[in-house]
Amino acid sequence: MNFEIRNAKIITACGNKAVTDYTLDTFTANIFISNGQIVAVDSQNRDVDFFDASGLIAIPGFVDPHTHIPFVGERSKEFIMRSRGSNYADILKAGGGIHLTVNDVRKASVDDLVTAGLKYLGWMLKNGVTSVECKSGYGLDFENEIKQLEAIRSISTLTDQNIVPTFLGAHAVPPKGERLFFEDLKLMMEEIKERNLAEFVDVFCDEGAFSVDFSREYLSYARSLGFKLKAHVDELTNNGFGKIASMLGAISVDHLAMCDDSEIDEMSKNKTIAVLLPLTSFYLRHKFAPALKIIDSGVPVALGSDFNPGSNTFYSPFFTIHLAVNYMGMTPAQAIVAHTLNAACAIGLGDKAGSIEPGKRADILLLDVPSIDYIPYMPTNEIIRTIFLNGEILENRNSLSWKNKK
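Write the structure of the given chain, one chain only, in the form predicted alone.
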């Protein structure tokens, strides 16, 4: 299918690598789309059907580089407990916490996980999220971690969203302890690599999760198998593992609410992407990551949701951008680049997504806003006029209509 989006005010970062200057190019042009790809961005009127996007702003589809889809079940009881002052230890004693979700996932079939995952991805898509990282991590044994990754593979065939699979087998320490569990994880990683079920391997290194020594050895083994690396770091406490993960070649280090200068310096040296997750800080009423300090140090910053059933059930990129601007001090331009191009690079999609330029997928949002400042000011998906996903019209609000070619 060939068509044009005409007369749009395009606001986009450019390139296929994470940037640290957060420059947004702004210009009015036509976007020529063929077979799901952007072919040209210029002033030419071609002999094809078109949308007249006069008065609208075009930005790239949002990229979410950190989610815990797929999962089943819910943990609303512990949300209410937390709102009344309970801590995580209290929640665990009451039968809640991550192991409640683990039990639900172990009981679920692949089809159950696919159905739930597609539901949540559909919600995200209505908010303009066109590329998503999906993690395992609620199985914690061979059978169920593989089951989650098989569900992610099935999901990727049933949605036109870009789906990037990540193995997070090291999400919580099981009763057998981390050393014995490491042997299980090695077998899982070997199977996953053989079947090409995941591109990334992730680890949760924090208080109550995996130790620094374990996490170093675990990521080193994953790297030896050819996986790309990610790490959950400094969400609850600081243990310095962000520096180690960066030295090991991690593509991104995520959370970083409690990071220190040595971690930031090492990430800047290696251009490791910092994936910041302000929705989780807001949901848990915890400290926000020092975004401006990280940015000023030359670390490329991305934004994601951390959507999951326990510590954050928000998924809106508009709310994420609001928090990034209002609570973390980022500019609207920095936040938009962080949730598009830099987020795409954080999950290996820099050459496919995250910007409006020739060669990229036609994942484009048309927004009915006067400027990008309006996005954090009025953080609702109702400002979306039209969503183009892989060159197809996903949603078309307020009767923006096709024009016959002229």
The other form holds:
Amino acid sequence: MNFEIRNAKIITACGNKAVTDYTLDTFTANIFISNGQIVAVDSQNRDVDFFDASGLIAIPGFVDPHTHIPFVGERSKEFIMRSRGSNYADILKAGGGIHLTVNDVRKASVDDLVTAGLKYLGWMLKNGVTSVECKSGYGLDFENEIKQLEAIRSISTLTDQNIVPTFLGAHAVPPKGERLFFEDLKLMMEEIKERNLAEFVDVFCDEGAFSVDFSREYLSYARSLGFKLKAHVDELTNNGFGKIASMLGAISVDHLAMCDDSEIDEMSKNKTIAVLLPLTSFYLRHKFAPALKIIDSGVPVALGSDFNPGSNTFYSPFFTIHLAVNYMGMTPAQAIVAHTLNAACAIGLGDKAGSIEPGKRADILLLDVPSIDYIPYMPTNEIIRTIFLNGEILENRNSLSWKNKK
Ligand code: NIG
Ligand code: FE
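Can I get the form predicted together with ligand NIG as well, since the one above is the form predicted alone?
Let's see the whole complex now, leading with the same chain.
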């Protein structure tokens, strides 16, 4: 299908690499779309059906570079315990937290995981999220980690959202301990590589989770098999693993709430993307990552949700951007670039997503607001008038309508 979005005020980052200057280009143009791709952004009026976007702002669809979809079950009891003073690390060490979701996921079928995953992805889509990273990590054994990755593969055929799969087998330490578990993880990674079930390998390196020594060896092994790397670092406590992950060539280091200067310096040298997850800091009542310090040091920053059943159940990019601006000191432009182009680059989608440019997928949001400041100012998805996902129109609120040619 060929069509145009006409007269939109386009506000977008440009390029296919993570940026450190957070420039948003602003101009009014027509966007010509063919077979789900943006073909041209110019002032031509072509002889095709068109969508009149006069008075609306067009931004790229949001990219969520860090979620724990798919999972089943819920952990509301743990949430209430924390609201009364317990802490996340203590609950995890006592065998709660992630381990409870592991019990639920082990009992679930691939179909159960697909159904639950699609439900949450649908919620995200209504909030303008058109590309999503999905992780395993609630199986913690061969059969169940592979089952989660098979569910992600199936999900990716059932939604038009761009889905990027990550293997997070090293998410919580099972009773056998990290050393013995390493041998299992190696077998899982070999199988996953052979079947191309994941692009990234991730590890949760923190107090109560995996040690720095394990995480180094583990990511090195993953790299030797040809995986791209990510790591959960400094979410609960500082251990400096961000520096090591960056030296190992990780594409992104995520969380960083408790990071130190030596990690930031190394990430800046290697242009490792810092994926900041302010919803989790908010949900756990922890401190926010030092976004401005990270940005000022020349590290490209991306934003994501970390949506999962334990440490954070929010998923709205509007709310994330609100927190980034209001609590982390980022400008609206920095936050939007961080949640579009830089987020796409953090999951290897820089060529496909994150900006409104010829050659990218037609994942576009039309917003009915006077300026992008409204995204953090009034952080609700109700300001989205229309969502184009892979060139298909999904939302057409307030009867904004098609104009057929002639
Ligand atoms: O990023 N930190 C580890 N993993 C998730 C939490 C997962 C869970 O609690 O189920 C996180 O916060
Ligand atoms: Fe996470």
